[in-house]
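What follows is one chain in structure tokens, specifically the form predicted alone.
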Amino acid sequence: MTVTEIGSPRRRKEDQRLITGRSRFTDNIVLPGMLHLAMVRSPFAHARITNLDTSDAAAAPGVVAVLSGADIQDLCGTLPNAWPITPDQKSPHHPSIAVNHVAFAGEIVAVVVARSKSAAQDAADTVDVDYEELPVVLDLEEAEKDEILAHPDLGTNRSALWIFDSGEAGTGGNVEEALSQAREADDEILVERTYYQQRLIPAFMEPRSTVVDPTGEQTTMWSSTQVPHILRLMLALTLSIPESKVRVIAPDVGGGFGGKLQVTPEEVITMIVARRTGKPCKYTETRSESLMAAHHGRGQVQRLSLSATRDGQVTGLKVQLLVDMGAYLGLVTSGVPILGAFMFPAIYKFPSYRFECTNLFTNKVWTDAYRGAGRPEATFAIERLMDDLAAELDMDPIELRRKNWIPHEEFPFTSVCGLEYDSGNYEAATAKALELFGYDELRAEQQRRRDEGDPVQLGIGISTFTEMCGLAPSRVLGSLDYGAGGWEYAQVRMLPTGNVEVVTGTSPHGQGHETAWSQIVADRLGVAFENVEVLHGDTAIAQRGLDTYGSRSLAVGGMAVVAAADKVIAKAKVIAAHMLEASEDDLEFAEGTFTVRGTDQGVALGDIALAVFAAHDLPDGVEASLDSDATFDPDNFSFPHGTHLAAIEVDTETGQVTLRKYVCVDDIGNVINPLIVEGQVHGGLAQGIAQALYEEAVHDESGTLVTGSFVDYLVPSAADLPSFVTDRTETASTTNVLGVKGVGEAGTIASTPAIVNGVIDAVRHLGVDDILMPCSPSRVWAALQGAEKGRGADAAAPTVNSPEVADRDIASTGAVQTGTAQGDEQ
């Protein structure tokens, strides 16, 4: 029987323990004599620490120690930033515990160590800190002026300026010439827009937690991290501990979304305290601490200029970004917008392109990777801009996209950024999506509602996207000054029983690696799916790896598994030939058995493994092991794509937005497990739709996080979302033999512009061409009122196109609404 595990909708192996309460998360770990930590955090976004009195806390019952920044500053250096994007990048010292100066509300100023969690928390409340408040800079456009400085000692808020110009790179023309031509020629058009990416909070299901045990030969850390290998390396470097003396274990981890791709102050502090006291220590953040002090994502002002001919052919794209770094640089903070730099041209054939990003410091918690990391921001901007161009030209937005996208027969295609897109078929995905959506019928209904003046208008949102997945090519990362490579590691062990152990350097936090990797190995080696065990997330077991982020696990980590399995087959072939008394050249391997070509003689891989274990009769010079390991470093990224369509109803009397129908057709290359793919798409859609309609990290004018609980930070539930219609086309990637591309971020990247385009499309004919995210009822209502006033004054229709305009309009109309989660203004 032919083994066909790849492509089968296998239920996930890991779900047996995850959904029956048999999993073990970091906070479940209890060690004898364990101490507990509580953090004292600054309530001010910018201040000098003038006095820190820990005497009451130190005398509190159960307290073992209270440490300030001064107490540990000699033990640890600055927290790492692994991606300095320019040689002159400015980076403030990033202490684990602040010394003298705090730069965001929530920054740690002291840590209390006690014999119980409650004792530590109670004592933390008694630490007396005197602050001298300093002016804060929170807004990016204000930060650009350098009038108030987040770090006065730096002399500027600018961290770095990074530029890509296709004319200078030789990958395209001069964009300034294209824009100038469009500005002056009658048969061309220039569209200029400013879009805003609000700050988002990863809001992972499991808050961050760390346990450190210093009592063994190694210091062992359990952490709810998605990067145990990177964390081990950075802890060794930061704390000057030999790497061999640090073991990091990521047990079951409840979500990450990039938010656990970090070396956190809390991890460093827990390590220091454990090593200093000689006792196991635990720190688990509260939900409020998680929302306030775990890094945030997004945060951009996007200024765009697009030139095109009047018949809809794009000629140039210029992007200028202001990017919110927050108060410090995290592990890859400064590089996140660079990942987006290569995705602004998206699926379109731009002849010229220029990208500039200015990274700015503000007095808020630092930003870093958040699901998609740069690519959702880029996709949002270009898909909004294409809709705006279509409106200016009075063209159907689908037709405009068809006119400019890369036809499938032109792949591989080198983009204006110099990236080579390996494969794709935008026509097929779009055609399938339009059919499933009922595009023509919905357009007809939209026109009917407009003609009838229906108070509930219909909008159709479109997003045709591509993304850059499989973050790996080490040479490419090196050319962008990233501080590490992108390879991945795997080991395949053949056990005497015929079972197989797979060790992977990727470290899942809910993606289903144990199942997918088992399917790959089952097919590759011809063993039963159930007989494969996947080990991960422990640097003592998976001694090498670069972990999980950027939709790289399958396209890079899965390929490392394939390479290791192929080495097992190669080693087994030598022994099989010896056992069968045949030439290796005469052997065939299929479904787990070597056979002599043209005969019925054969030997199964499991029998070879047992023979290797016994080692009684091996060929001369052959080692008694089939175990093999491999690393994989692809030559190129992979490029999933898809078409997402949303039918949006907008109540023009209340501003209420209702997502009526959502259809997406994604092309993620070959599929290992359709069930896992379906789940990842659904989760991604929810996260992208949340940015469009619900989520926003809001700070008050002093820099305090207003959305510091789930009462205020609106994470949608399943009840807030419709049943999605999902489907696929499959165009195999040519950058790996599995033909896979990556799916973890697709839904998030594509859905946000689809939703916002739909909202705008519903009310554009009423004079609204922009609404800030999240498109809450109050913001939609304010935009409609603004447009109405503009028409009454016979003036150009005003739009809600900046946070200031939005706040002013909402305040003047008193339109802040309360009630349902969907209706709350954040």
Contents of the next structure:
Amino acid sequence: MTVTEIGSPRRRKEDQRLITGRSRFTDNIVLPGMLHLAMVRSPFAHARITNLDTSDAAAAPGVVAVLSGADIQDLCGTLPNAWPITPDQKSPHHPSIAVNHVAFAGEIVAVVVARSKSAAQDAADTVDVDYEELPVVLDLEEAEKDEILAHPDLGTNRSALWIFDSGEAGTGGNVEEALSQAREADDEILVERTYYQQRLIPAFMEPRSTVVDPTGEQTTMWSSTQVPHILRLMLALTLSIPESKVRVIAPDVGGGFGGKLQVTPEEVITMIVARRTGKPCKYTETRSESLMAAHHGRGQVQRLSLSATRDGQVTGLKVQLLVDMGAYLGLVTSGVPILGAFMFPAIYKFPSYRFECTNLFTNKVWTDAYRGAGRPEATFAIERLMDDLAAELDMDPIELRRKNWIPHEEFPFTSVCGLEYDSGNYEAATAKALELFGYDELRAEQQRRRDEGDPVQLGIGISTFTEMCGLAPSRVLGSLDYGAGGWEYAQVRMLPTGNVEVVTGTSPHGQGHETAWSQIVADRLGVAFENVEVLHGDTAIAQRGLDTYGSRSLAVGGMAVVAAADKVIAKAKVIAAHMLEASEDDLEFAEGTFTVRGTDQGVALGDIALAVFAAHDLPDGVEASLDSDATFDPDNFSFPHGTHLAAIEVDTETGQVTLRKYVCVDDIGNVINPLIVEGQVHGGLAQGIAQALYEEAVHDESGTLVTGSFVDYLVPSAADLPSFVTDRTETASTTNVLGVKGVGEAGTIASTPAIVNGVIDAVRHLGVDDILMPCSPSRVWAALQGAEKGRGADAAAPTVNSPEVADRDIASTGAVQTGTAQGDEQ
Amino acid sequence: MAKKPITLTVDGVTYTDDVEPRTLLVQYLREQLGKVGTLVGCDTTNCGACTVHLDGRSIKSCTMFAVQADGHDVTTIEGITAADGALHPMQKAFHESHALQCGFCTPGMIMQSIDLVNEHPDPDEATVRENLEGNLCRCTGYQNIVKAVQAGAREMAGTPESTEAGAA
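Let's compare: the form predicted alone is above, so bring in the form predicted together with the partner chain.
Time for the whole complex; same chain goes first.
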């Protein structure tokens, strides 16, 4: 039997409990005598609390306690930010419950604890809070002026300024020289643009939920978190409880997308209340609370300057970001744009590069990791910019990319940021994508429609991308001032029955680790896939780990599993030699059995496991255990890449955008399970397309979240999306022995610019060169109307890129708006 | 709050209970009967995670009160697996087609899909997408769900007797 689990489309082990309703989501947990928490949240985005009266709530039926910020402030300090990106980074005190000052709508001002959830919610409504409203700052360009302050005590909205300059770093030339040269030389061109990354809401399907059981030697927390290990450490640090007294369990977790990579006020509060009352406590948020108070993602103003020769060679790229922190710094809030800093040069050989980001506070919930974290923002900007440059040069955008990308034969390649791209083949992925797409035919159809003045115009959207996965080499994180390392942990345990238990420090929430890790171990140890059990998400079982985010699980966590399995084989070999009365040098291991070379004598790993358990006759100095653990710290990131193409139809009379065809060819290195990979790509595409066409966190002028429910926040349904054409090229990563790169974020990163480039390509000849995301019918229609007027009055191409709040309000219901509903100004 | 008595059948078992009139059907199922396979994902009837069958048709159990289910027959995700553990064809199809990732929307998706196929025994892609509009999934991008529903439909057509208890 040849074992070939790796690469096989195994159906998932996880599915059985999930399809039969026997899942273990946190809100399903019920403990004896459990109390329920309800949060009282500020309706104002910025206010002083002048009075807080909890007496009615405290006297309500079923209520056990009502706590304010003052009641717990001595216990819980400030919520953690693990990534101070500069030594002088400003960070406001971030209490779990606000004390005197609230800085965003939805901030917790009190908690009600009662014997039932409905009693807690009813009583929460009776907590009487007086607020003195303060002026709010919401817009980044306003925040930059420092006229209205999100936190008056800080004296500024600026949290940090972070700069990378290739000239200073010695990794490239001086960008200012390149830009000024382009400004002056006739044979060069300078393209300057400002793009906006709207705020998005991760919108995982399972609202966050936490159960804390303090009735034991250890306090046990179940939480719908991506990061049980980090959470345990942070709870211990924040609440001054020894780690050994805290156990965190992430049972089945209903999606995360970065949105559950956090130490939340709700978790800290539930912990405090449970320990104080001595009873199990549960808090499960409503969807409205989740949209309002779980962290958001994106939120950037991107000011870009790109210089190039007239024949299309880019000479320099300068990026200036304004980044929306929201009101506080969450776990990695400030570091998100830094992850993007390294990705603006993308797949290109740009000779000079400068990146500056200004992190700004606003009176909104804080931002933090959201699928791709920094990299989608960077990819969007550079891919939009390359299309704009191609348009300025009247060059095919594919041709422009070819002129600038890193040729296959030049890998490994050190980017202008100093990253070493280990492997890649942009030519192969692009060629395959163009063929699957039918690029030339669609270009011909586009021309036909333009010539005929068809009311429905066709656009072709292109996005090439690379990202860095495998977060992260610990030394790199150290150089970026991140507060932890990037290693991962695994344990492989041979059981007497010959079955195998694998413990992983990664903590999945839909990624299928139980299946993929089983495949890896089955191949490595030569045991049956069915005989491998994968354990995760419990700090009492997986005693070490750094959890799941940033497509790191396979490239780092999977490698730890390989390392642990290899140690088991090495241990077993000593015992096999003893059992076979042979020299270790004469043994070979294949398909789960050690054989003496050149003979038919052999012993299976399962038999060795049983012999170790019995321990009747072990060689001297060998312990009675066939378990091993390992940590893996990558030497380098891995760099998935791909080419995505979208055919977009834009109805110029209504502004309606229709995605007609989507083709992507991703190169994620070697593949463990193609079925899981395909699922991750589909889901990623849906999320990226949603940013381009549907989703936006909209606040009104007072800072209230307008998109506060799924009625207003448009997570696309099955009816809003087409089926995708997905394919792969496989260029093995050379930074790990599995040759894997990571897939979780690829679809999201690449699809947003592909879609928006396609929308613009459909209407650029009508005078539109920018449309704010999401490209709702009302925005597209308005851009077309503006272009019509602009062309009549002025030859300059008009743009619609001003993010007025009013425009966002219209866009929030954009999916049901059409041009005719707006009235025709012509 | 004064409680009202209700009698209803859930997954083939008849229950008589006193409930507050404001208790939603999904709360009753989860909190009083322990039917935690039915999940709650939103508070505006948009996500569909709580979809169950009432007298054989799909409903969102967060959108009706438990008292309104008095005298009716409810089937949850826990009731569609046969007594011998055999999966419903739609459950099998979701597994085979990799139509789930985190699995939170899955019980609701499966319940909605069964109703969809009961109404459209051989649905094309557009019909599937249109009829799943009220069930949100954040993980899969829906493509494999669509595939699963079509595969489940074929399987269900080959098994005329629905294994579902109480189906109309």
